[in-house]
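The chain below stands alone and is given in structure tokens; this is the form predicted alone.
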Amino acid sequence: MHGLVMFFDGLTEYMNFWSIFHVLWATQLGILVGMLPGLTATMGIALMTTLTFKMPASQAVLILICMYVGAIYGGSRSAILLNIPGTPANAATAMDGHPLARSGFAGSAIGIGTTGSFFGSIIGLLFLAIFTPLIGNLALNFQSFEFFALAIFGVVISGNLTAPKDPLKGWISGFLGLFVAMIGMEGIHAYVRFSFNSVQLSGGIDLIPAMVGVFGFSEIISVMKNQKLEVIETEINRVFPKPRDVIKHWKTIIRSGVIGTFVGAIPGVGEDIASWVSYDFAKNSSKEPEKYGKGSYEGLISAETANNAAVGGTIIPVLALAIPGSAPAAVLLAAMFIHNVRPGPLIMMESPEFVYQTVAMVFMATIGMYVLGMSMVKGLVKVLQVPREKLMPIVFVLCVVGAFAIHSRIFEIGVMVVFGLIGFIMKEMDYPVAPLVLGIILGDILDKNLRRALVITDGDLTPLVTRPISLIIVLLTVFTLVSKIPLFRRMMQRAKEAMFGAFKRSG
């Protein structure tokens, strides 16, 4: 009840002209960023962070959350109409959205996708309101060993789920990020490491220029390399779905919302994995699985519900543990630190009202997304006809300004360019870049807590496996690593088949 009161207090605080104005333009801009292939939610939030760092924290975070929600939803437009996901989170949306558009149901596909996104976001914010205080209170029991183990687990699980075909590539990417975080003065004794006598490097690699490079500049290089996109003209029919078409899929909406939230809450995994996991669950439990991939409304609504529910899920570990659930959430976390907001285990003691203000922000962004998503559909679709080649010079200018603006150093532009090249090379070699960014964020947490723990225990590592919470995290990490070994997987499969056979015989 106390939380509900604080939520309404937070909502009341944003019921003014300027807050509503920020919600409308930021959500609309987020939808446009998500719609345009080559512009991602992460890039949009990173660039917007650099443009809002002089604003009050409450308004800046509101704008970034609106950009986040809008961009994850906006990617469904190009996925449905062009078969090209506007953001990676909308890849599963294209599976059924585009066949529906080709069949002449583009308007209803957009409408049902928007409705799914709305309900998914509502489910995500409910879990955000319920679980953030619970996890925050649990996290008060975390000490140095627990945070060290959690940082390792975050990198391992992120690499595992963002590179399912070859997890080793994901782990390499994550540990490369950890190495980048070690550059410069360390946080306890201010000893300079890996700077190669460079005064600029002694200050370390700033997160924002690195992220702008990895997600922004690398995309510019990719557009320069790849072919132009062919725009498919399609007629927009009825947009608002019939109530019975939504009620028909209520089980799918609830299941996808829950899956999306929980997958989103896993550090470093994100909305794209949530969307695919939900899509797979929906297909396996569907009465009409043969329609999937050919124009299934159920498949479309499962994907769109999950990726927007994941937004609320990714913010849970941001607020409760100061560990991001996805790449866009990583930028959001960095923005909070820039604005002197300190998320983490102590947030429920120091500023519990901010948690419920964040829930109110997500709620307002959700309302804005639905209103804007259902209106101006025909007009916004014309934006997709703008060639990416004409957008990239604008993006490049924003990348340069964004990298320079935080500390006003030319060196940061160089960092942005270098990480853009690194990100491009990694994408070309099929290495995921999200674990790299997560590694940069978690590197400082890992380094400080490990050395602090070793100082406290006089170099003894045994508390890592004797403290209950730390032991659980270590076991989960080891299981994640071992589960990808072919021999172990074959053994698990045989054990599963033997158990299933025994159960069948006993039945």
Second form
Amino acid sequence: MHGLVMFFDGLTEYMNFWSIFHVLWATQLGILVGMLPGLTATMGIALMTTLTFKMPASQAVLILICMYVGAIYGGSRSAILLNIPGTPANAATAMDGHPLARSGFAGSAIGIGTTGSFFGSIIGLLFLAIFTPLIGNLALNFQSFEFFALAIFGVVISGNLTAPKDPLKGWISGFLGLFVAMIGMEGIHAYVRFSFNSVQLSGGIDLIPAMVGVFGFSEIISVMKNQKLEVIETEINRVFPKPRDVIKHWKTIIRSGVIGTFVGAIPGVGEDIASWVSYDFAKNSSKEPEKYGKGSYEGLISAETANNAAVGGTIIPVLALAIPGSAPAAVLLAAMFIHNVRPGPLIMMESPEFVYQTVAMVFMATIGMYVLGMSMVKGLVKVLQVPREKLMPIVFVLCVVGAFAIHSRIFEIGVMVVFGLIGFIMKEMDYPVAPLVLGIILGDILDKNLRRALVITDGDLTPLVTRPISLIIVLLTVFTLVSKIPLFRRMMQRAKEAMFGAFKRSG
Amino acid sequence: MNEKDMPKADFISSIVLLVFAVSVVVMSINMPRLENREVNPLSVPGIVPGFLGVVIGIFALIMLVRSIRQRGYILEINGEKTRAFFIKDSILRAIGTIALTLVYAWGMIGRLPYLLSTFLFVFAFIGIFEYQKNDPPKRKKKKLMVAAVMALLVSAIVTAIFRYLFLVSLP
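Next up, the form predicted in complex with the partner chain, please; the one we just looked at was the form predicted alone.
Expanding to the full complex; the earlier chain stays at the top.
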């Protein structure tokens, strides 16, 4: 109840001209960024962070959240019309959205997708409001061992889920990220590591330029390398869906919303995995699974609900643990630190109002997204026709300014370029980049807490398995690692068969 | 990269990672233990990077063994294949993009005025990538004109927005 009051307090704070103005332009810009292949939500938020860092915190974070919600939604537009997801989060959307557009239902596909995104976002924000305080209170019991275990768990699960085909590459990416965080002055004895006598490197690798590189520059190279995109010629008919068409999918909407939020809240996993998981669930429990991939509204709504629900989900660990649920949320977290908002376990004691303000911001962004998403549909299609040869140099110019802006150092432009090249090579070799970024954030937490833990217990690591929360995290980590070992999987398979065999015999 | 070539790529990347991991471990061991400051030996700076180096090393080793099992060590690099690789359209576009962006970000920014370097970069990028050999001269000229106008607009607008609206000092 107290939370609801604080939510309304937060909401009334944003009921003024400037806030609504910011919501409108930032969400619209987010939709555009999301729509354009090659511009992702992460990059949009990273660039926007550099633009808004002189604004007051409450306005800057509002703009970033609007950008986030708008971009994750906006990607569905190009997924439907181009068969190219505007952001990775909309890959599952393209599966059914594009066949619908091809058969002349582009308008209703956009309408249903937008409505799904709206409900997903609302479900995500409800969970955000309910679970952030709960997890925050639980996290108050966290000590060095829990944080160490959580950091390792974060990169392992993120590696696992972002590289389902080859989790080993995901884990390597995550541990490389943890290593990147080791560069520069460490936090306990102020010793400078791996700087090779460079003054610039001794300050460490800043997250924003690295992310602009990994998610911006590397994407520019990929877009230029790939084939040209063709926009399909399609008449956009009625966009606003009939209530009946939405209501009949209520089960899918709720299920996808819950799955989306939950997957979003897992460290470093994010909206793209959320929408795939939800899509698979919807397909498996559907009455018409044969329609999936050929133009199923149910499939479309399951993907679009989940990825926007995941936005709320990814912000839960950002606020409660200072650990991001996805790459865009990682930038959001970095931006909060820049603005002196300190998320983490203490947030419910120090500034609980900020949690509910964030919920109010997501709410404003959701309304903005729905209104803007349903209007100006035809005009926005033209944006998709801007050729990449004209768009990409502009994006790179923005990457350069974005990397430079926060600290005004040419060195950061170099960091952006190097990480862009690393990101491109990694993507070409099937290494996911999200765990790398998560690793860069978690590296500092890992470093300080492992050493603190070792000093406290005089080198004894048993508290890792004797403290209950730590034990749970360790077990989850071990299971995540072991479950991918072929020998273990064969053993599990045999055990399963033996069990079922026994049942069959006894039956 | 296609599936067939992945074991080869893994073979190479695992060796690079292994070398990286070993050097990280060696550097971590050689980091000062700060005995003169009577620091607890369990909190020395090298302990966490050393641990990470070992983990990355183990992962790299697993990948190396796996790629060898999949016969990834047969790299089959020869002159003809290399040539075929470098004249592929997509590879040329990627290399062109990297070259142009590097010249701009490392060569021009900070040395030339921001406005000029941005103009040159955008103009060159659009001009080069929109160039079609078979275009009639008139069309070629028009494309270059459009590139110049766009470059002028982009550099002027970005400079103005960042300098006066967002108050960012530009390089």
